[in-house]
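Next up: a single chain in structure tokens, the form predicted alone.
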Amino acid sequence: MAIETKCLSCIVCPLSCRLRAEIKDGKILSVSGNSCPRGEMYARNELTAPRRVFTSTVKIKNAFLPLLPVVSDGSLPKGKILDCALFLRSIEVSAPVRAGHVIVPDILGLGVNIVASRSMD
């Protein structure tokens, strides 16, 4: 099988390095174009098991706004983001809530918590 080349833009830091990965038979042979080791790690992860930090909102009662912004405290598998969003539609919390408070522990058994990203009285 021929060597396939994939190009990516690194999103780990503000440099946004243009990465080039060479792949053969589904195996990453090399990564180039990165200015730091984090770029190589990003490319390898992105091509094998992409993950994302997730931000959303949940309903909140007794607060001055109807929605509370939330964020994952770690990265989630990219393919599970929609499932997490659908699950959060069923969540409603009551004020007061402090930033960093765990709203959903271990969402969908993925080992990542959903936490409040702002306080609301």
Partner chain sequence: MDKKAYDVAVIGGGPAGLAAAKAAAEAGAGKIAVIERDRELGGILQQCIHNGFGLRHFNEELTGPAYAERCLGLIKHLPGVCFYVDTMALAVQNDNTVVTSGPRGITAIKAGSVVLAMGCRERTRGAIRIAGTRPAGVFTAGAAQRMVNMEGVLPGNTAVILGSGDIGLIMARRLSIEGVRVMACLEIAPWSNGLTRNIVQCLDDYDIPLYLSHTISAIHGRDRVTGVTCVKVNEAFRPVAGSEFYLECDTVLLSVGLIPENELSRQMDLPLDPLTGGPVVDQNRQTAHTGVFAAGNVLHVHDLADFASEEGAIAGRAAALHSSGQLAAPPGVLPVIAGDGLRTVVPQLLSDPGGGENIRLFVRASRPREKVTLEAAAGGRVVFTRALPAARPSEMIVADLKTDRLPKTADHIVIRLT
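Next, report the structure of the form predicted together with the partner chain; the form predicted alone has already been given.
The next block holds one chain only.
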């Protein structure tokens, strides 16, 4: 089978490097165009099992705002993001909360924790 070239834009950081991956028989032979090692890792993941960091909010009681911003402490499969968002709608926490505090451990068994983005009193 011929070598196939796929182009994609790196989203690891705002530099948005244009990446080119050479693929043969479903195997990634090479990645070019990246300006750091994270770019190559991104291309390999994106073409096989794309992952994203997930950010959203959960309800919070006794705080000066009704919502607490949260973030996953690692990336999770892109296809699971809407499921995670749905799950977070059932969560309510109480102030005070410190930044980095685990709000949902191992969300949906994906091996990633949902943590508070900020402190809120």
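Just so it is clear, the structure is predicted and the values come from calculations on it, not from any experiment. Numbering follows the first chain given and starts at 1. Just so we're on the same page, rigid core means the largest C-alpha set that superposes within 1.5 Å between forms.
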Taking the rigid core as the superposition reference, indicate whether the CA of R38 shifts 2 angstroms or more between the two forms. yes
